[in-house]
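A single chain, nothing else alongside it, follows as structure tokens in the form predicted on its own.
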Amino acid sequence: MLSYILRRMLQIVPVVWGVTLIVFLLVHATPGDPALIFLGPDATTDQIEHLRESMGLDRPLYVQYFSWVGGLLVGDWGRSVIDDRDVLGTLLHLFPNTFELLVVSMVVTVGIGIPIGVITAVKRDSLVDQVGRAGALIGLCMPNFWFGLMLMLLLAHRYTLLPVSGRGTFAHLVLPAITLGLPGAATVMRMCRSSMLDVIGQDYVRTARAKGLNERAVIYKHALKNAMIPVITIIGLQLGFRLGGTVIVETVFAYPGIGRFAYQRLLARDVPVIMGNLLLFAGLFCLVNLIVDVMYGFIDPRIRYD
């Protein structure tokens, strides 16, 4: 296992090293000039120059991206132009908020999609599976925007059950959280649904019934354990592109995490904040299907990392 786990992360180092070569082309592709930008359409060109070469901008681009990566080694990922904070401990600061937010929507995500799915599963073709089949359609169709404005005019403008944005006590995670999750609970129900209909047919799910176990236990027991690799890929993606969904829900909902961070600087072309905040979500990104291929082994002990 041990020796399996170094070698994945001896595969990442590569992968990291694209994704850095691909933001920076992408972040030096967008048209426009970060110190116009900055500076506004009325900075003399002398005020341009200046600051593209406090800025570094005036080097060529490979020297630009070498000097990057050099410093990302070293744990310099530069410092913003818009305030001069430093990117990573501004990301470090801010990554506590956004986690908290990651870990209550997969609660909302997988405590909705794994026993919806497993309900469906069981009661196949019931009027129980066409309408949670029918929610998981329109949970897959809603857009995380949309979905997060609804819930703010009903629950916080309407009924002002919850606070509409901002931060500081669990009912400030509710709105975001639900936003977040609910649309990942739809996939991982339709997933959990197609892989216990698949393993409620085999042979030794219809052995236990055969030894007089009762239905829980042959469902929760052997069907939904042996269920679960599919399942567990699926929500280990879904954390992943939950990652980038935060730039949307923290933006909605005022949350101050790197996500509406992120989204802040790109407007106002903050280079150094925007490829550093690209890197950090590629490297949870590897780092999170790392730890989805360790969970196999653990809930299918057929599986061997030899």
Second form
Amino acid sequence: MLSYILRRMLQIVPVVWGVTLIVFLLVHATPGDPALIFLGPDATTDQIEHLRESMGLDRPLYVQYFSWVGGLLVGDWGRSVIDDRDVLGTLLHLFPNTFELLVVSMVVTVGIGIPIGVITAVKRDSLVDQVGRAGALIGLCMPNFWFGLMLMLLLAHRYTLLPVSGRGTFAHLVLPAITLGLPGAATVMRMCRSSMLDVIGQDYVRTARAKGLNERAVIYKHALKNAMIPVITIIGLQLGFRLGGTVIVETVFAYPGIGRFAYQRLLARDVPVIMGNLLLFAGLFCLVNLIVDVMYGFIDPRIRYD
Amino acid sequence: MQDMRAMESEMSRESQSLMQIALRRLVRKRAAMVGLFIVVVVIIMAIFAPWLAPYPPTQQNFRMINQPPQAGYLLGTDHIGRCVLSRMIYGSRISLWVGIMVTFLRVIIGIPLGLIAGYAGGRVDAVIMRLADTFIAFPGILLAISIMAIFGPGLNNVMLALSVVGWPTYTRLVRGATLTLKEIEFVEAGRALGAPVSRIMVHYLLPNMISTLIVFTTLGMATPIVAEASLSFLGLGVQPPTVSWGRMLSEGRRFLRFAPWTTTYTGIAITVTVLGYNLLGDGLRDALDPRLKD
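Okay, that is the form predicted on its own; can I get the form predicted in complex with the partner chain now?
Let us now look at the entire complex, which starts with that chain.
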């Protein structure tokens, strides 16, 4: 198991290396270098030259790349062009806010997705099943930021039950967490339903029934446990995708996390922050996938890694 | 060469009749037909927008600022007195175009890479797939926004950004299918008859994964629509005077409290369009699955 974890971690290395390469090339090898991107088309040649020098852009490309990667490794992610703040420091300062939002949104996803998935599977083809499936399908088709706006309209503007935006109390978390969590709940529900249906048809569930266990014990003790294995993978993948979702949802609800920060600095074309943000998100995504893979091994004893 | 042609024509005859069976199955599925209906309506809206829309999309009526739905303006007016319905009809053009173009570009990049990776194996495979992994590692929307921020807003850049972000899923899918197919005898037969690699890919491998690809592309048309709406909503997509559903949402959002109709109806339009592609795609999947009986 330990060797598997180590091997899996080693697999991340080329991907992370590729990520740094793409981020770097995106910013440096495109028409217009970072100084030009930041200053925009109206800048004078002097201004551009000056900024270029101070950003070290007059050096050869590969020198810049290696000095940048070297910096990344020792925690020097550069400084913002706008307010000269340390990029990594700012990101780490804002990250707990986003983490909090992610956790609560996962509670929404799991808390809604799994129970409804189980119920719709157990009561297959009933009215509950049909409503649940239709709801999930529509949930998957809605743009999540629009869904957020509709929630805002209904619960914050019309009935003033919840604050519109910002951060502070738990109430501030409710709307963004539902917005971020509900589409995922639809995916989890579908997965949970089909996985439960698979499991319910298996021999050992029939055996459990045949030996006279009551239906509740069959469903919750025997079936659910095994049905959860693919669901957990989906939940992990959801967490990865959701990192991108924070950009829009935090912007809509003016929630001060790394997603909204990323968006603001993108608009301001603050190149070092853009690069840091992309790296952080991609790194987190790799980390989440690693954790999911490792967890999979613990949950499903059938999987052997040697 | 003669043998090869004969074998291939036999293969294509079979696949044609499979398509006919699939089509017959599809027509019988109510949900899929609803999906097809929605998609056709959006296409008609997009093509015939100038004839269908009651007003030009940018025509302002200053006595009708942020007015609720009423006779003459069936979906109300926006903050500078433009007809929401007309703008929605014109906006379908961008959604349709982005859906088609982005999917096309993703397919053009993703499928050849998948075929090459799967067929060549070894180091080529490793390099292509690690590249795909790397692109998948970025949250799609963030990478797209970053590309937009660097290249500047605009429709062409939206399509570029979304294609760069989405191709690896096609590569993964096609590679997986290629790995399975290349071990099957008919591919070996083609190779034995001296078919060059390109011919094996185009005439032997692709036709046998076409049903999976049809389903996947149909379902895949929906994601660029939502992504374009997201980018335009963030102010990075199409620029005025072009109308897109995302722009309408972004403009309507500022008046959400007082004039919610723009935001509400535009969002419904997006949701229904995406639903259409999904229903059609799901229906196609069932219809094209040879394991399912009628």
